[in-house]
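Just one chain is shown here, as structure tokens, and it is the form predicted on its own.
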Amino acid sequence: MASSSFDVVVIGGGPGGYVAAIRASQLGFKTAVIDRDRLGGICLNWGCIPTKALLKNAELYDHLKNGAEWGIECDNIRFDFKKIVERSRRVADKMASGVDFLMKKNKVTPIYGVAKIIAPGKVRVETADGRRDIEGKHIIIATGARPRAIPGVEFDHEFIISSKEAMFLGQCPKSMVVIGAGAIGIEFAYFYSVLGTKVTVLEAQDSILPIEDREISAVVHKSLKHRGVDIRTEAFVDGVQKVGGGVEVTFRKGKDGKPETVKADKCLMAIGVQGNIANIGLEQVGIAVERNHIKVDRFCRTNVEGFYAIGDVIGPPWLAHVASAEAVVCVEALAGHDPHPINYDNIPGCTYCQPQVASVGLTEEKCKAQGLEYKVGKFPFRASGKAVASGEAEGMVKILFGARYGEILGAHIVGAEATEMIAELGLAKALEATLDDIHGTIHAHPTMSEAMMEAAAAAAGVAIHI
């Protein structure tokens, strides 16, 4: 039984383990990061990426069938599933060759099998090879997070599919149930409908996307909903069963309803995940687990002296570049600096179908919800003309803004590159910007970005455009 030693395990090579174990290293530790196959994780291997490269050949194709619009004319339009599921590999491939690079390059040591704390400062590891006992100061557990599924039913991963499955279908489905509509039901809702399959998507809540804010998840229903997808909200799902080599879904609208019943090829759940905490050791150290997560505090420190845990294990908001985020903090701490703790109310979060939704800070329900006077300024793209001149009309940005000072409670947009340009008003948010600020800030013609001050303009009732 070999065994070794380190400054600094990381549990984990997804965003927030692999940039641990970078950071650490850059900082002098010698540090060692343990997965079960490949680092990158869920995000680049089966999450972020690949299906990033999905939604643009959805994208693609949806422009050549409607080439005519644009004076290219286009005959017998049609896709090669299979090659588009090899591509996005590719790209999920490519990305992750990216990550052992980087090990190589920050002297991080990769270590691959199955890990669990044993003692405190120490982890076993079941290897291809045997089993092999690593020893810590510091262990940082970046395990992530798997997809949940509704009480009573389980993924048969072939009928009953998570979002991993939903990437590499041997064929299109002609039709397919989405349970859920966050951002992951959307996004496989919008791109297996621009493929053809005929969707239908059930979400318990009363409205799609629904942490967003609600004028703007009304346009992505709208869009949908104009490509055929068929939208139940308040939908209760009591059950989903295999039926002749498909399946068949029994909801109600609303608690009190009557059961409906919905056949498809496929059924898709993503109503969200669940901390990856079992069978990793963590009674043996006696860490401290609340809500099926891992408990820190600011700097991602358990209540066991040693042990920290960073990304989706220790709750929301599941995303990749918060657990990033994070990780960065938690290294730089333990390492005796003194890093700001991660504002989690100014995190971006995205959806990537098409119109694209990105947002930061309150929704307008929110601001009412806490009795906060605002503003609210509106820009649609159908008033911008670099949006109209790329065809990409549909959607608007809104920005609440504080009623007495002029600071961002809140921006949203929805449309074509908002999770590009959902940046500027992140960082202008950190940066205590004003209506006036924003408002102030010439912004090149045309870009689609000048729909953020036309906005702060129409909030300040100076609106040129509109």
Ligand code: NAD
Given for the second form:
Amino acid sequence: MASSSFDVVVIGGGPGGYVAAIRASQLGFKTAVIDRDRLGGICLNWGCIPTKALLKNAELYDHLKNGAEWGIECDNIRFDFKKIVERSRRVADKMASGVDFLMKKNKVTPIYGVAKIIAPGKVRVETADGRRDIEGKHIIIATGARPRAIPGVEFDHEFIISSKEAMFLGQCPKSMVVIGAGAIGIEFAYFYSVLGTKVTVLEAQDSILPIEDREISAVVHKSLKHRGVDIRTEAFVDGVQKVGGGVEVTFRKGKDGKPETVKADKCLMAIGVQGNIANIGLEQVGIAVERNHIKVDRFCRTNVEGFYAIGDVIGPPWLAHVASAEAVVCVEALAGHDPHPINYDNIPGCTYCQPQVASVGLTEEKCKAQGLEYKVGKFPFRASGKAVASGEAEGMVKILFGARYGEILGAHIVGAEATEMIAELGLAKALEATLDDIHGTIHAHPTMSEAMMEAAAAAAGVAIHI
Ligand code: NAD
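Could the form predicted together with nicotinamide-adenine-dinucleotide be given as well, to go with the form predicted on its own?
And the full complex, kicking off with our chain again.
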């Protein structure tokens, strides 16, 4: 039995784990990262990156279909679903090989196999070549999360699918029921509806993208409806049956509603995720768990010395960029540095349907619920020269400022480049920039980002273009 000893052992090689491994190695630690699969995690292999490739295909196809509006005549526009999926897989392969390169460059030892904690400072890995015991002074758990299913319903991976299978179906389904209108549900609803699938979205809350500002989700709702997506909110799903070559989904409108059904070729269940905490040996050393996630302090330390946890396995927000940020804070803290703990009030969230949605900070509903006094500034893209010239007039920027000092409480963008633009407002919020700072910063003309300056101006009552 081979045995090896490291300063830092990371279990899980996603955007939390591989980033932790790189940072540890940069700080001079002898580091290993263990994964049962390819490095890169869900994000790179089955999440953020391959879905962005699929979504880009949908955008391109949508533009070509509407070419006549632009004076570009394209006859007989069609797509090859297999090739769309292949492109997405190639993108994931390319990015995964980039992570392998980073491991080599940073002298991190990758170990492929299934890891389990067996004692303080000890991890056992079942590799293709047999069992291997690894010692680590510091062990970082970064095992991620997996899709949750409705109680009593199981993924069969053919008809009742998760986002993973939705990424590489053999053919484009004629119809699909999407359960859950969070980021995953809405991105796939957009993707498949553009390709011509008849999509029904069932969401238990009273709005799609329910964590977003209501005015912003309403823009996406309207846009998807316009595309023909059948959206049912306050639709609580409690059953999915396989029938013939498809599925029948049962839902109720409200708690006491009558059961209704909808049939489709496929059912994508996107109702959230749960931490991967089973079979990794947490109980061997007594690592505390709360609501299916590992409990940590603000430096990602568990209750057991020498063990840390980062990323989706420690709970919301389940986002790749949060996992990577936690990785750096965790490693720097265990190295004896003095990193700033993460400010969870300043994390951008993005949904990559069209129009895109991006936000940071509080929604207007939360400002109200917290009794905050605020000013709102809004600027619609239909008043932006760049947006109109680009055929991207749908959507708006909405910024909420504290009434007294003008600090940013929340910033929301729905529109074509929303996910790129939000970085400006995230930085502004982090630096405690005020309404006057954003308004007073000259933004290049013509750009989509002028809308942020104009939204600030609108909050001050001095907008020029609206
Ligand atoms: P989510 O928690 O964001 O959304 C799930 C939705 O399902 C909720 O709106 C919930 O009300 C609804 N729901 C739950 N049970 C239901 C039921 N029985 N019937 C009807 N609706 C029901 O989860 P997700 O979209 O699966 O995404 C998982 C995580 O991954 C999220 O935290 C998300 O932010 C993250 N993610 C982010 C991105 C991105 O940044 N673009 C992309 C994918 C996933």
